[in-house]
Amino acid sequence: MLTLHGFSASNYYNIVKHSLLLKGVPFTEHLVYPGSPELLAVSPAGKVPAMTTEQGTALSESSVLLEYIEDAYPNKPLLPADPEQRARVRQVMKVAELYLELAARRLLPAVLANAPVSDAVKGEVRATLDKGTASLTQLAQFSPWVCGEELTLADIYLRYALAMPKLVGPSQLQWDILPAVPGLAEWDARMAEEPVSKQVDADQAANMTDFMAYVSKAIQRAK
């Protein structure tokens, strides 16, 4: 059976977890936080998530894990069969990661640790987020799912990528991403009502106290 290494407060962990649950792939969860020897044993960069396959192979990086799951467990595919449509799904995933999640992540220390962030950095982040929302406006269909009638990896990836700008935008940029893209708020609410989304969200909430304790200890060690 697959083992998914990481923690439920992580949005990248939840991207992979959502995919496994939606496809009905059996797996076990191994709670582990960054910086631990256990995580380094399965993730060379010490990043969450990581996975140990049924054959015992250790894999890391969320996009790699998603591709592996699609290849190894082809039932209930989350990528279209048509090559051009598959590329469109991957394009949305890349936009969500590069121009939404990673950009907003630069402001995460300000939210979690009250670290100072310069206006210059905030301006850079906002400019990248604007590029991301403009790209998403052009690419997304929301009819009813991101890339059309079928829920795909684009929906899963975007849902958890949005977690970061939704978290930091209001307090750090006085900005809400949901109204910035036509149809995004309605799609976001629709995704939240999916049974797998509710399960993942409940697990995330249950892990949050433990995760924040981990963050607090990490901040103290860094001082």
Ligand SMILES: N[C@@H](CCC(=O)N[C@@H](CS)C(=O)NCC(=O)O)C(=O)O
Second form
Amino acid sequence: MLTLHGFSASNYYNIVKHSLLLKGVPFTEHLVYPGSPELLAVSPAGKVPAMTTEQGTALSESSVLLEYIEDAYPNKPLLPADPEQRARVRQVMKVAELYLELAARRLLPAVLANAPVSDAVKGEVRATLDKGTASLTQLAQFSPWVCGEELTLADIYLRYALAMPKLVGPSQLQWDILPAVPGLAEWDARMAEEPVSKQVDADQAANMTDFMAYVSKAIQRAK
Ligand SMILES: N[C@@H](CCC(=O)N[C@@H](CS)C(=O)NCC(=O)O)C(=O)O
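Form predicted in complex with the ligand, following the form predicted on its own:
In what comes next, the whole complex appears, and the chain from above leads the way.
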């Protein structure tokens, strides 16, 4: 059986978990936090998530895991068959990763650890987020799903990538991402109603106290 390594408070972990649950692929969860040798053994950069396949191969990077799952478990495909549509799904995923998640993540230490952050950095982050929201405005269909009538990997990736700008935007940038893209708030609410989203969100909430204890220890160690 597949093993998914990581922790439920992680948005990247939840991207992969959502896909496994939606496709009905059996897997076990191995709770592990960054900084542990156990994680480094399966994830060379020490990032969550990682996965051990049924064949025993250790893989990491959420988008790689998603592609592997599509290749190895073709039931209930989450990528369209048509090459143009597949590319569009991947384009939305890339936009969500580069211009939304990773941009906003730069402000995470300010939220979690009250780390000082300059106005210059905030300006850079906001400029990148604006590129992301402009791209989404152009690419997303929200009819009802991001890339059309079928729920795809783009919906899953975007949902959990959005967690980061949603978290840091209001306190660090006095900015809310949901109204910045027409249709995004309605789509986000629709995604939250999906049974798999509810399961993932419940597991995330259950992990939060343990995760915050891990964060506090990591901050103390870094001092
Ligand atoms: N590019 C990675 C990013 C994963 C990532 O940043 N995960 C966070 C947890 S949400 C992590 O492991 N952070 C620890 C670190 O950066 O050392 C992916 O797509 O899987």
